[in-house]
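In the block that follows, a single chain appears as structure tokens, in the form predicted on its own.
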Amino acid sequence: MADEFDVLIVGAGPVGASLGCALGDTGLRVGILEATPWGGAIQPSYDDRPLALSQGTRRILDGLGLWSGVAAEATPIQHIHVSERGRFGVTRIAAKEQGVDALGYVLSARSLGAALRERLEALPSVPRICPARAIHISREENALTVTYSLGDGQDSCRTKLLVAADGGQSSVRELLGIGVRKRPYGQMALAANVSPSRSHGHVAYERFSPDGPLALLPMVDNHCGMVWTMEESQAKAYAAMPEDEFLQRLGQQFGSRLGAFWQVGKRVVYPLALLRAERQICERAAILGNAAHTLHPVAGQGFNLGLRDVAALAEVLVDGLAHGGDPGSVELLETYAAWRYKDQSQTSFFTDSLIRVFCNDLPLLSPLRGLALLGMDLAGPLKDRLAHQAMGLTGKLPRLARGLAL
């Protein structure tokens, strides 16, 4: 029945849609409830901002049947270059040194969104309810009933497991009574595609300054995906600045490695905060993606972490189904939460620590940062550990992240 699900996913952004793709052929009855019209340009998760995809993420997307649809638009990262403006230290990581073809890939969120929609449309077993918003959740003995607005009216459905993947401002998380620990960074990220006069050479740059980090990621046709973090009023001013003036400011901040910047696409700003749900599971519900943990975009770890959560939850549900388990059972949800705790904590700590250390103007820290970058570049084992963290290849990996079938 269309109003009876084993798993109901609220949110069809990259994380929610990926879970729908993962579970679509498993025999579970899966539905997706989304607040925006299907395929509409207003889906905020599928704009032009660049996504840095780790090696582990590429494997997951391949296992979901998505990689072949985006591979032509995904630019491999063969080198990572980390530096601080005005300081001598630098850390360089090369794919060849790590024994891989690429350290990761860069793809626009729009391209990934198109592939996810195409894949879901090929799964008739995953009905989509949209545009609809969850407005009430009630508990029954073996299910949750979700009431949602649809057009001018309301409807409802029952599900054994409810997955909230509706972003950092998750309404489902609030309806479930789950609080968050949130610490605003007092910064905004300015994202756009820019064109340098020199070849990017498949190098991903992370350049720190007292104002915040500037990332330039290699993309197709020698474009670079830019994510520039700065104070809120400055970010808004830069977003509205005339193109020539903006490109001049960008060149001053980044330096001359890529020559002059001659073109910039649409500029988008969004606020930054460290957020973590106080619980990621509760009775017959799980919280996923930005609804569970929102990270600073430095090092590009947010979506990769969310997709590892998707792969782990899908694996737990599929293994449970094979043994006749209830997808919303306490045992399955606790297994998932315990598995993902360490990776989530370490990744959150890693990104937050980078901001605390490199965006701190204490005089004593400045020379130490340069020495740390230089030491990292010279210390093989330490650099290898950093590379594996960036590639999403540490800890207990889900089958999909190891290149295996779900």
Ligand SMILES: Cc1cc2nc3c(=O)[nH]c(=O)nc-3n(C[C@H](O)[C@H](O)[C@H](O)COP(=O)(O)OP(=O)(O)OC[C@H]3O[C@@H](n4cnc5c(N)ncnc54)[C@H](O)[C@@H]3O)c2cc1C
The other form holds:
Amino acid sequence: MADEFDVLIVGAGPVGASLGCALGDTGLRVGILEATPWGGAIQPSYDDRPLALSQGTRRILDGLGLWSGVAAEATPIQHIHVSERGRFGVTRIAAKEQGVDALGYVLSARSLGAALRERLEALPSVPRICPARAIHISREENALTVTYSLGDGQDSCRTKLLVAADGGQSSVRELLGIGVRKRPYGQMALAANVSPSRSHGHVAYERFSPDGPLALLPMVDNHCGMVWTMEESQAKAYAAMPEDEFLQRLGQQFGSRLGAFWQVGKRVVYPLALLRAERQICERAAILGNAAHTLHPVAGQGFNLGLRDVAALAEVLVDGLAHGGDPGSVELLETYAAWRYKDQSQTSFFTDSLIRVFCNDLPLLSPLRGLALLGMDLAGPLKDRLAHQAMGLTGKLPRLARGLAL
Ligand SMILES: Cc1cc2nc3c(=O)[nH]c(=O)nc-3n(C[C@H](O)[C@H](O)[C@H](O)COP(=O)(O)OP(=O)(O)OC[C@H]3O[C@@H](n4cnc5c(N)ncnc54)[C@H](O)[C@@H]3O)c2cc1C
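Now that the form predicted on its own has been shown, please provide the structure of the form predicted in complex with the named molecule.
What follows is the entire complex, opening with the chain shown before.
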């Protein structure tokens, strides 16, 4: 038997790696098992996709000692502008109105990955087992044994708590016998960096275009992180289109607020589905991040939600440890799951509702959308609520999300 852990995290994507950083200094014996080579270019999560990070996420990353490493690249969002092409309604949210320096920040997943890796490497107490895949789980008294492939062979370890953070296609979730509710959207997200001729002015645009929701997020050097969701064949066609033609299409659908688009980086497409694991916990295991809930990227909430789960689970485990608790005990896991249920359900419902309302061609809905956007712009409390939700500052927040130590 190679190792014995209190917590074994499977998956070193943004969620699993963040949990590793959170638990690394707590006295718990933590290990991370990752399918791809450490720091390798094939790690799928750390590509150039733009991540909109909420204020709550910023605080959590700060508490984990990660923010200082990404602050120079994290571009503040001063305004959010939501509109629909060809309709009169617009919703505008300003950081100043909300009494904050920024409504959120935009960072590439690649930069976040580099900071997470650097932090984990500085935590010698968190061994990394990779490239390795969990292939079998067996239960024994007070622990789980996880068998994994490693190179040409196999090895195994025991853990009191197993955390499945191995993404939407989670094989650990399957090995644990946990089913999912999954609804493919029949859409793909097309992501790329684009350069506009005018300054982005730190505005995050969400434009409901005829092809589908188009987000343009402010990034460093006046780049914009584009995430454009559309029907699958259209997304593939846009990804393969000559650069000039694509930039022209983008300009036609976005309008002239940012001037002309003159450059586009690598275009990548992602299939989209709404997914929720039927259980977030089971005996000695918790499911986290995309493995627990995969969201449509329209509202930029997937990682933000996953990180709030990380902060909550870490808090429950640390408090349990202070009382000499077993990290895999039913009581701790149930405390975690009950705490996170509301936020997970609301965030998933909110994101899915946006898609149902704004990607719907029913003739009656179309004018109502314009009215809803206008109404939202005028109705202060509703707008404030939306802003607070987007900033990740609603509900029962973990200590880290309140700016306190873990
Ligand atoms: C285009 C796009 C834009 C987005 N924009 C935003 C945004 O603005 N804001 C936001 O909050 N979120 C955003 N998201 C969502 C965000 O990217 C995800 O929520 C996040 O990547 C989930 O991280 P994760 O660690 O749970 O899963 P993943 O990123 O999928 O990582 C899973 C990890 O597990 C490893 N793995 C898989 N199987 C195994 C196995 N059997 N054994 C060991 N390891 C395994 C993988 O190699 C990988 O490293 C966006 C997503 C997309 C597609």
